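The form predicted on its own is given below as one chain in structure tokens.
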Amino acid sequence: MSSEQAQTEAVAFTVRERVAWVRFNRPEKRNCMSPTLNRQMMQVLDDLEYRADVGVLVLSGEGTAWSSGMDLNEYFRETEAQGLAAVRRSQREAYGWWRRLRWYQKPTIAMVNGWCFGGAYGPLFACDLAFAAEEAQFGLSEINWGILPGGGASKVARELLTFRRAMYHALTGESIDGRTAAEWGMVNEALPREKLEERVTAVARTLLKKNPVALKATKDAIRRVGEMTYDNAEDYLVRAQEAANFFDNEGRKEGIHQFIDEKSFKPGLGAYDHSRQRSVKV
């Protein structure tokens, strides 16, 4: 089992059999987000995005929460002390690794240990997948300290939840449990933290099997398609799949070729062998 592992002041991460586990590295500060932690998150997030031995990221947080958000003293308090420019620079740096996220070349699962609160609904919805320990709590507290959801916080809560779910939660302050979160739609699943990282793990293994080019190319189409018309999104996926067959054609034909000639698999119930084909580099 191949298997590495890196930390630095704020952010660590581990590779192992394809799968790079990165973990906001704060436990003692419940891993809120300062302009230090969000500018290594980028250099880990640059490091790891077109590794080779790299398949699939997980994003996680040391200790007993995932993320609490923004750090009042370090991003807000400190920064604004220092005027508008520094002020600006931090919110680019943060608001940057999430976009980055969101895009990221390879699929992403946001593993939930713990608290998720205000601005970590950011890299919550930047993950492609999410699935969050029973005992975690999400809020949005910010209205019991007196501003709004910034920093994208209210957008994520409405692509997520439906309209009064949403209102309810940013108006009201309360926290909800990773079970509610589940049935709310915030994350995908619910599972006692004891068998999170096992479920994670089973989910990126399963993703670790599929083309990595039509990864890419279906993340890139969901985040896509639910801000278009239907006749935008239809001509957007057929240019889309064009350019995937483009880019990728042997792995198309690698597919169709063993499930038509070889009958080696069914697309219903599993991926094509894509260790067989010429290797595409993304």
Ligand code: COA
The other form holds:
Amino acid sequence: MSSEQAQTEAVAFTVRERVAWVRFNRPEKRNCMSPTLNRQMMQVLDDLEYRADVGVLVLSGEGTAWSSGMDLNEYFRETEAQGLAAVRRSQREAYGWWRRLRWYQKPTIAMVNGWCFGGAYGPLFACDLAFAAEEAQFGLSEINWGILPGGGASKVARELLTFRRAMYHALTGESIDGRTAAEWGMVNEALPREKLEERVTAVARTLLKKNPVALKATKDAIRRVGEMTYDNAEDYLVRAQEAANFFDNEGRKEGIHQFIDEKSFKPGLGAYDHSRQRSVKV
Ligand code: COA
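Just the form predicted on its own so far, so send over the form predicted together with ligand COA.
Next comes the full complex, and the chain you just saw is listed first.
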């Protein structure tokens, strides 16, 4: 297999009804993240981000894994053998696409179909929403092979879990299933595997009905305000809405119009019809 083919095959994607279904595609290696996969994923995210026919991105895995984390052979051993410059380059590539995904233009959903370990917590947290199969297994397995949960994984645990749970999870390396992950707040919901895609499709469709500029402003706001004081958040949200108005100054007016004048929808019960509004600059 040529390296070009290998690159193309490490990540697969399909665009269907305005949803980009992106998949880790190394099922025989439980979708662990090699430098090749990381480069390929960045390319795929780049290609999809501003496509007019993509409104939501779903990240899932082929086979039995979502992702078994970093590739212990290609990401760790082989790059370490090449020296510090190679290690730093591999880290930049991995962290780079996770960061890109955290601030992605479109809403993102992790559809966790199976194993999710270690480094996979980076993209898990990067996705705005997460739905898991009840049978999926989540673990900070780093301690089991002798390192700390790096690549942001410790931070993800502290962001998503209580202190005691994060500490237990990281120190013991014990896995939890999808149901426990939902109970702990690591994912939004856990469902039987056969219902997972149906539920994620329904959530994606809900998001597709919303104003896209408001979605981007909202997802960034929810991430940003976590580290702000109340006053700073209040100010940031004023500025963020005003910045959003630059891209779409008509949406909220149209929403108010459809509710107050037309009485064609109720904001408490659903989204206004943004397909009827004039230009949106994104
Ligand atoms: N890095 C490198 N190779 C990996 C890998 C990883 N993170 N995870 C799986 N693989 C490889 C295995 O070495 C094996 O390769 P081989 O067929 O050439 O022998 C192949 O993928 C299948 O893995 P296997 O362990 O046989 O699958 P399984 O379904 O029995 O178990 C896991 C699945 C996820 C429990 C197990 O593969 C595992 O523990 N992986 C490592 C998880 C981890 O610690 N990740 C954290 C990294 S930061």
